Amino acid sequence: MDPSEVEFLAEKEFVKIIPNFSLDKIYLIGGDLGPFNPGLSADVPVWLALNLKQRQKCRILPPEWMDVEKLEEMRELERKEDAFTPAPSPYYMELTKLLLNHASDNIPKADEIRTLVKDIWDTRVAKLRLSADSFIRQQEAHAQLDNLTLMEINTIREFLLGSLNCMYKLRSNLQPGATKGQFGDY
């Protein structure tokens, strides 16, 4: 799975909007949305919120976790803990990117939020790299990935798969490049 696919999944997350139009309930395969009334909030998927925002049909409300004080607390907790703390959202990085790139005028303190989310991301990725390094050095056979997001796993995937493949070859007494076994490269 590449980052664009993870972003596609993130677009299915729901956010609140304040529409400036009226429309009865709409029936979609993924579920019913609406009704939409001017000034009354409605929950919609991110893809629809961004589309409506682009056409100047709504104002997007930031998710609850997208608040400077909450993000500062999360950043400090992430820095203090050795293990991964629960992420603010399963798609926090992707949602931040999407919402701040397309609706930053609707999000108070957008620049501070962007910086805080980047700090949280950097801290988590550094922990992930240290964990992966420790995993490889200790020649473990499996790992538990609690509290990691799909994008975080995606960033370390190639390195980890390559390392595990090399470890398998070494344990099987195969030389790199020889593929005599039935498993070869996978």
The other form holds:
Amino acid sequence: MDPSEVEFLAEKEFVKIIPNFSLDKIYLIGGDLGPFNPGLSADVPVWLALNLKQRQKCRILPPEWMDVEKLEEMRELERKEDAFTPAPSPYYMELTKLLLNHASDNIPKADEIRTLVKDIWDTRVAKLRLSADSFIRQQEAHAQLDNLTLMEINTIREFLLGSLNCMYKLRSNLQPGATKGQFGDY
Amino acid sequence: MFIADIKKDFYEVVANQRVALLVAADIDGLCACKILQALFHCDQIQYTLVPVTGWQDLSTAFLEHKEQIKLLIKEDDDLGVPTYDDIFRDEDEEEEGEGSGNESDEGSEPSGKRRRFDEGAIERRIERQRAKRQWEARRREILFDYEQYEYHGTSAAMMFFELAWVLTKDTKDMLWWSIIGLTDQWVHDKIPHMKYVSDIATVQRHVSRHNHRNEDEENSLSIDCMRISFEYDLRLALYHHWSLYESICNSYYTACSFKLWTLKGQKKLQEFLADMGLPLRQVKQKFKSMDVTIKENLRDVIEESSNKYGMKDIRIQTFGVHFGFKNSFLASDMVHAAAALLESTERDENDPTDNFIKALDSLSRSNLDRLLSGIDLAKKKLIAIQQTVASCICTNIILSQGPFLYCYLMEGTPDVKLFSKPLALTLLCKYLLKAFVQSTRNKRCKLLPLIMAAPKDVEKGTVIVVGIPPESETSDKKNFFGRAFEKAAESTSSRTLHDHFDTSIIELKSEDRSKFLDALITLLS
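Rather than the form predicted on its own that you just supplied, could I have the structure of the form predicted together with the partner chain?
Below is the whole assembly, all chains and molecules, this chain first.
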């Protein structure tokens, strides 16, 4: 999967906005949205929120988890634990990037939030690498990882599966009597 | 068409149609265009952008699009325009300089006559005819007054910002563009100082409104957000992106006050720097790498010293923008950069549309490398202007022709290609006049206007001629050369092209140069 596809899926998440226009309920294939009244908050998917924000028709409210203290706690928890702690949101990385790029004036302390989210991401990806490394070293057959988000899985998926394939080929060629082994580039 | 309420009469009419945007090639027009583009994006109005460089371009574009479009928006820093009613009413009302950048469909000629069909008494008819003749005479008189002088009204970018504000869709980006439009008028000497100061005050209100909206101690904004601040900064062109020494040598204010084309002037400059206690090594370094202790009080120190050397207005009120950690620009920097890009003669295939798009891009925050390349071009342009001024003064090629001063740039002059463009030539003209006024002893010559000619197109054999009003402290920047050029061209049947929106800039065949000048001399004396 391409990271942009993951971002596309993330845009389906709901976020609160405060519109400055009024519109009746709209009926879309994915669900109903609205009605919109100026000054009253409404729940819309992120793709619509960003479009309205760029057209200066709304103000985006930061999601609940996007708060400096909460993120600091999560970061500390993540650093303490060996396993993965529950992520702030299943799409926390993409949402942070989208919201902070387009609506940073509506989000207080945007710079600190960016730093904190990056820290959490770095810790989790480091744990993932460590876990993949030990998986291969111990030649396990299966593993279970909880609380991973789609973006994190996506970063390691191609590499991990590709390298497992290579290792399988290598191992199968080590069997005695395998005259058809491809020694080729190895 | 003149309009009173910009939101109702203009925006709401335009909102549901497909719009053609014809933009003139100057920075104010570019900024107004950007603001309007941003508004159109918000409301998803379809538009076509057509850059035009003169009346001919305008008419071709109009004819091309005539079939599809009913309403045209032409933006340029237009001539000062009295309001509609003032021309066509009989009472005497004061003329307000309501320059707006808007004119709509050329087809609708304003007509104030009302025709009364009354088959009745002959006396009434005679009475009416007399009134009509009087009215026509007055109309001709007013139109002549109107067209006699050319001057600039309020910046088009500022007018569009007001529109955005009325629609409550104004953003800091739009505010910054309107500031650039206003500064362009000041840099290219299109508006008098008082108007500039009052416009700055208007803009300052918007700036403080935007700043108050977001700045809070607990919830400070991200560093990437744009911050506009009022600066009472030095009048040295591009000095933040150059070295202080280079900037002093190449800004017309300081160069003319010190008379840097003479040896004495150079010595005076060294004295000036020594007086402030600035070591030469520091001053010749890039400004960003200068010692922080020196930079701290630089503005005040320079102001004090320059008062001693007779430069009372070294500081000027302007605005600066900061975004990200290292990007900070003054409005005049951006004007110089965009103007240099708009008229760049760097490459051989000089497509004016290409340059227009590049200059337009450089005004966005996301195209920093374009802006920086523009700043480099602007530095080269300023250096070229300064050298040309120095050589013109030293070789005395400015001649007094009686009612005006005249200067012709020969074809072999270095960088003469740069001066085939109207904006660059106007800047050169302005600097040259100021330098000449400083260097001449003849009291009468100091009050004369200047006409400058430079080769424009070598194959076609044309020159571009620019006239600027005389240098004075309280000038209202009214330029009468437009009409004068037209009349001189008519009387000598010279082959001229009055294409530019600014009527004081024309193109002329080189062979007709001398008889055109003679006609001008007789006309103006």
